[in-house]
Structures are given as C-alpha cells and as structure tokens.
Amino acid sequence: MPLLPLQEIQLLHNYVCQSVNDPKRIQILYALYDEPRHVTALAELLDMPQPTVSRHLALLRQRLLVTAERSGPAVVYRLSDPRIVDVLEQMRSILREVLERQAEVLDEQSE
C-alpha cells in the first residue's frame, strides 16, 4: 500500500478519528445505526443528559458523520453513512484479537 499524503491523513484524523475518540460519541453512532432518533430518545436510550448528547451530536454533525432533519418540533438525527459502524466493528474485531494475544503472552510469561 502506498504511503498516504500527510494532508489526507490529517483530514482523516480531523473528520473521523477525532469524532470517535469519545466513547459516548461511539455509543451515539451505534444507536443511530439501529434507527434515526431525536436527541431526547438518544439521551434516554444511552442514559446520558440531553445537553451532553446534544454537544456530541453537534460535533458529529460538524464532521458530517450525522445529519439532522426537522420533523415537526423535533430534530431527527441519522448516520450520514452507515459504513462508519462497519469501521467501528472492524476496530472491535482487532481489539478482541489484540486482547486474546495479550492474554496468551501473559499466560506464557506466568509459566
């Protein structure tokens, strides 16, 4: 694989990596993968204060990972591209494998 230009890596970091560097934002992305929701429903589902959810949604909107659509008096949020959850699932898979390897190394060291 060719070395990526630093400018492209910086964009990736700014738009995607920084967006998922908070566990609450990851939870929001997973919740929106299941179905579009308004902020109050997200707050209840995730057991977070509504202002916290709103603040995280604002960042995710700014980074274009979620969109907002007015539905009467409420605003409904949805994923801009559900592939972001596929990426998170790949990262979870890597994490599981890393933790398994780590456990194996610790077992070998304790023998």
Second form
There are 2 protein chains.
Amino acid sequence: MPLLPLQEIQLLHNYVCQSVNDPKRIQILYALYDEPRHVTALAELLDMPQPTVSRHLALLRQRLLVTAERSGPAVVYRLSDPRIVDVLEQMRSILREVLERQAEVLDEQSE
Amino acid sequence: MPLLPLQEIQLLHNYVCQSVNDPKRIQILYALYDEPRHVTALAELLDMPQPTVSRHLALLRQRLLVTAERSGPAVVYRLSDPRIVDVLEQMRSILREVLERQAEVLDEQSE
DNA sequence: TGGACGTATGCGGATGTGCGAATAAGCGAA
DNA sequence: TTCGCTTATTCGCACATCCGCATACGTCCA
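Now the other one: the form predicted in complex with another copy of the chain, given that the block above is the form predicted on its own.
So here's everything in the complex, that chain up top.
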C-alpha cells in the first residue's frame, strides 16, 4: 500500500476521523445503527440535552455520515452507511487486543 | 448489537479515535504500516520537524498503537497492530461511497 | 569524558472544539 | 393565524490540542 497523498489524508480526517472523535457522537452512531431515531428520542435514550444532540447530528450530517428526513414535526436521522459502526467495532477489537498484550507484559514484569 | 456502556465508549475514544484524529498521525500510521522506521526517517519522509514527529509518536505509544525499540542511538517505531491501517482504509472506502452518493444527488437536482 | 548524533520535553501562543442557557425557526392541527 | 411540539442556532466561556522554538536528555564512540 503506497503512502496516501496528503489531500486524501485531509479528506479522511475532516470527514470520518473528526466525526468519531467525540464520545457522544460515538454513542449517537451506535444508537442510529440500532435503528433510525429522531432527535428527542436520541436525547432521551442517551440522556443528553436536545441542543447537544442536535449539534452533533448537524456535524455528522455535514460529514455525510447520517441523513435526515422529516417525519411530521420530527426529523428522523439514520446512518448513511452502517459500516461506520463496523469500523468502530474493529477499533474496539484492536483496542482489546493491545490492552491484553499490555497486561501480559505487566504480568511478566511482576514475576 | 446492544448499545455500548459509556465506559467502553470512553476507552474507544481515548485510545483509538483520538489517535487517528490528526492528519499527521494518520500519515505516520501509514508510513509505519509500510515499514518500521525511526524518528528522523519519519520526519524526513513526511517533511515534518523532528519534535513534531516525536510528540505524535509519544501520543501513539501512550495509546498503545505503536511500540518503540531502541536501536543504537535511534528509536525504531512500529505498529502494535497493523489492522489500524485496515480501519483507516475502511473509513476511506465509506467516505468514497458517501461522496459518490452525494454527487449523484447533486446531479439529479441539476437535471 | 567529551563530542556527535538522535530523541524527548517545556514553554507560550494560536487555534479549535464542546457545552449551557436562551432563543429562534419549522411544522402541523385547530 | 395561533398554539404546541420539535428541531436548529447563537453567544460566551472553558478547555484541549497543536505547533515552533529552544533545549534537555540518551546513547555511542573516540
């Protein structure tokens, strides 16, 4: 795999990496993976103030990771591409492994 | 997939998401995927000041995504788990798709 | 031990990000 | 149009992050 051109790295960072760089946004992505929801439902489920949820959703929508659709007075949000949660799961898997490896090293040192 | 406990989301964010939330760190991860390198080699390859590279590496090492090994006066860094670059590639794939979808929508609107 | 090479760190400033509180704006029903 | 519900936005502040510069630290070898 060749090194990526800087421009492409910028895109990757601006759109995707920044989007997942907030715990609340990660929560929102998981919640939308479960099923599409409207703003108030998300706010109640995740115990966040409505303006906070709305702001995070606006950011995710701007980054094209979620789409919004009006349903009466409410606005239902859904993931543009559910694979974004697969990515988060892969990150978790990597994290689990490196933490375990770290634990082993500490064990060996204490022997 | 159940919603994740907040604590696990925090871990995910602190270790992995934050790590990839900087264009220069993404460049470094790709460069180390290519092959393990020492600080100065990275600095020259990526055209960054040495202290900048060193600081980013320190962060990545603290997050357990890279490991450091002394080799004479130099310190060789390598990826703890190459799958981190697979994750970045998956992000790129998702980004490419949503951007294409966006382009289609704009085309339809202009017809 | 002194010097050269390679790496890490401290500091100050600039920039970016998230939040609370209040409020504006959009939609639907009567 | 007016009210009620839902969502979006504005403002000000607190906090984190990144960088350049200078410098300290580590290691090796003469």
